[in-house]
Amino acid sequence: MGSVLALSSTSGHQNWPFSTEPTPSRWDAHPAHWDSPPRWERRDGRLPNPGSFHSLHRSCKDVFPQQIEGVKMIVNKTLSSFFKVSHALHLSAVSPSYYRFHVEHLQSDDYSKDKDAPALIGEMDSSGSLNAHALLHLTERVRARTVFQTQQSQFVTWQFETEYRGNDFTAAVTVANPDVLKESVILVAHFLQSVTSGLVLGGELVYHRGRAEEGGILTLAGQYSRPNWVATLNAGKGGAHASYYHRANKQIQVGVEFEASTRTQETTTSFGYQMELPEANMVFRGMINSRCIIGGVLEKRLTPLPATLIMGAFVNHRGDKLQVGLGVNIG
């Protein structure tokens, strides 16, 4: 869960990208850093660190193209080695236009393995939303972060997560949205552990608590992995997703996508691929999935300018829809 937003949400790929909604911030989820997956394996000869909950199906999700519609821009510029600034500026017949203001505080400490590691995120749109994060690496094994999220005057997230990593297993524990007055809360638990160098097993517990409902939900997830393709399984009451990637060579990876809501009766299974073409300096992303939608988005980089275009398309044979966008990366 990269948000308690989640939790209301419907799978993965049924309703996207054919949505009215507007196009999710592009850090909603945890950052590449934090949930980094572990090296194939320890030069100690032990078991590795299996990674984040949060990343069990980033390498399955990372080969399909991103929703793009209308015409975006989005302007980056780096002001100091600790001060990063970007603009985005989206305008959409289908869903709401707006002017996105994002702002990053990086730090750099022992415990980082990435350098340009944020510590402090923050963005706010032309409707006056608010997001803002705050990562900090507490020790060399523990990690905190918070989330704060408005929609225009009101909270609409507020959560609290700890992480520990220790040689062979990871465990986190996330507080959301605690309201001492509505006696409501969120309580998620996450825990992974490396049983052999491929194999990851563990699970995630749910908890609601309100005046007028109280439930929890149990989810279970194990991942096997080899050095060229990973399978992925999360199964419980809510529902399965199930993820397989592969990597063919150094241009060509796909990936499968099986997902089923007990809560929507549906299910959704989606093929996606991509394409690396550096001799000409383009990625192109592919998909495909059984409610008849079709889409593909192409990443040229524009050297030696220091921008990139990006241009996609998506068509819903079933509904008779088409979305097309145009798209600027500059810096």
Second form
Amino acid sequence: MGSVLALSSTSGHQNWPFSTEPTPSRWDAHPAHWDSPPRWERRDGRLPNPGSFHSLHRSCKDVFPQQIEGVKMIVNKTLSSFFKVSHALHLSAVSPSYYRFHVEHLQSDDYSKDKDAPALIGEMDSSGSLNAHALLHLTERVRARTVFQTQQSQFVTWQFETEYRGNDFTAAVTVANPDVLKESVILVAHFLQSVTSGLVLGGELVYHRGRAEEGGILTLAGQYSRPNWVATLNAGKGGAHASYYHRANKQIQVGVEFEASTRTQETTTSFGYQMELPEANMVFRGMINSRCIIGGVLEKRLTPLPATLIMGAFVNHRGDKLQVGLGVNIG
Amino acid sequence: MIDRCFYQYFLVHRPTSHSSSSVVLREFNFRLHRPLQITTMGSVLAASSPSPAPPTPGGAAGPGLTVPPGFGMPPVSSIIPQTGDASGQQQETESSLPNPGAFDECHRKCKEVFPMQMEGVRLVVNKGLSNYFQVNHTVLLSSVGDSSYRFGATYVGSKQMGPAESFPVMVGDMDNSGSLNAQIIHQLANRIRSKVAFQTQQQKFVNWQADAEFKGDDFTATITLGNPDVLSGSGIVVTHYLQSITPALALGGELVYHRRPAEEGAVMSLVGRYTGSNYIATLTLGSAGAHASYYHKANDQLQVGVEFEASARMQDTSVSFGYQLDVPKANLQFKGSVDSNWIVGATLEKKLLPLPLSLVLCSFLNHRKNKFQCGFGVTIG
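Now show me the form predicted in complex with its partner chain, since the one above was the form predicted alone.
After this comes the whole thing, all chains and molecules, with the earlier chain placed first.
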């Protein structure tokens, strides 16, 4: 799963607590703009479109708390129904502090936030790192997405994706980091097909080519969803990723995830839960890991101010490390 | 003014204190009981309840006395036998001059305005078992140091000296690594209060001291014996004397004598404190350095403090500015500080009614060294 995860726009495990890799400069809260609503909400007699391949594990991943460290202040400002701007200031003890400016321009104001919305999104760091996404609806069924990411002045990602949404299937082709000079490219093809109203089967084929080597990895994916739970499995030569999401009641959601990677030769099991208390304007997410990591993040809306307070802590018992984070979101 | 509550009151009424309780010891605040002649000063100080200070005031740390950081102890005050004529003077002084308070409390009002640095996650659970006995558990998960669990117990006796004071007071604190902190405070006679304190770092005793404080009508005299060691012939003797000259002005001095087998020495410093209608200015001058502080109470909600410290031993000076903002309606207390060492810090404390819960958020930023620290804590009970 290694190479696919690198391309994935979901920020699940790259930002996993205490990872030794440097945090990639992409924004943490990946907006669910361009993924369709959860599958169990679409019941119109026909087989629904299965959504995109990236969002197969999304419902389970959303239950887990995001890693939080240091003090972060985010000010969101909506300039118009098309244009949104946000300033983020992050003071951190373990990584360099930064200021980040984020801009979203929606192509049309017909869409609400959680539907697919064609948009231009850009983000610039105080160190000069850029993150740019463009999502376009070329036709009613064809979407194109372009992603550019730089680490200061050097481009680390440039990829182009085209997705076709049929009546009950989705097919996507992604070209990632094509480099004519180095003769390297990564091609990813996704296919998802709704087999029954609850079952989705599909696969992913990754072909990577460099100057010295080339190879392909095939992964098969399956997802079964009921009104209250969703079970997903990705299995291939690169590893396996299984997740189970369960909605116990209006307030409690639970997720269990299992990941195995043949590249790093290790497996991880995580258990997470999300508790919502709408009367108290509070959401709590907790997580426990087979790597002996325990974490919890509390989000509280401070009515009547348009502010949200976020407090979180992650403890790695094995390495005896603690990370504490505070955040304020305004607007 | 923050209502600092004595622990007996604390046991019975269980207020959630706004006190910046140290990780190691909960600060115990004595409400000095003065007879009804008080407060011609009408100052903030008269009703103030001083809280414990480290036993070695600025510049007086002798070489044999090592106090581990955070191990603050209640102030030590005792009788001075040396100024025998001082006790004779007290009969000549007017009875309208108030007692100036303990020596260690001079800079206390200003220091309380500053936020206390904390990091990691802290959980404190206080439980009152009876009117006399209270127990607290502290779990500290630290991001830079070691995490610890600390168990503390407090016993307050039944000898009532006033509406809010009872003696003896016994406070003990034990760490998960075995470090102990223990104090016994007792009122021996009407005007004499004594304290005995012990501190260990795991199994080794690092601090053991005894002191006695005599509160005259308009003066306070204290003698402290620190780490006396008969076998090696070492020890530290600290004597304090503070005298009210006018209702607003108090002058005093401190003499520290330390002795080790190879050497002995003495350090002396003088203290002056002037209390105005809504401000207190204090100055400590000695051969070890200078310490000046100014505390100003702007209104019911805002208090401001400025502090200047110069140390001859470390050859450096620092200036700090701090303020405290109370919003009782929101059950909020905010403290902020700016330093000449390019350190900016803030603490926010909020009582989460109706739960007996208090939340503390804290963050400090050292611009010069580019270091950042943040932490939060929850106090239950």
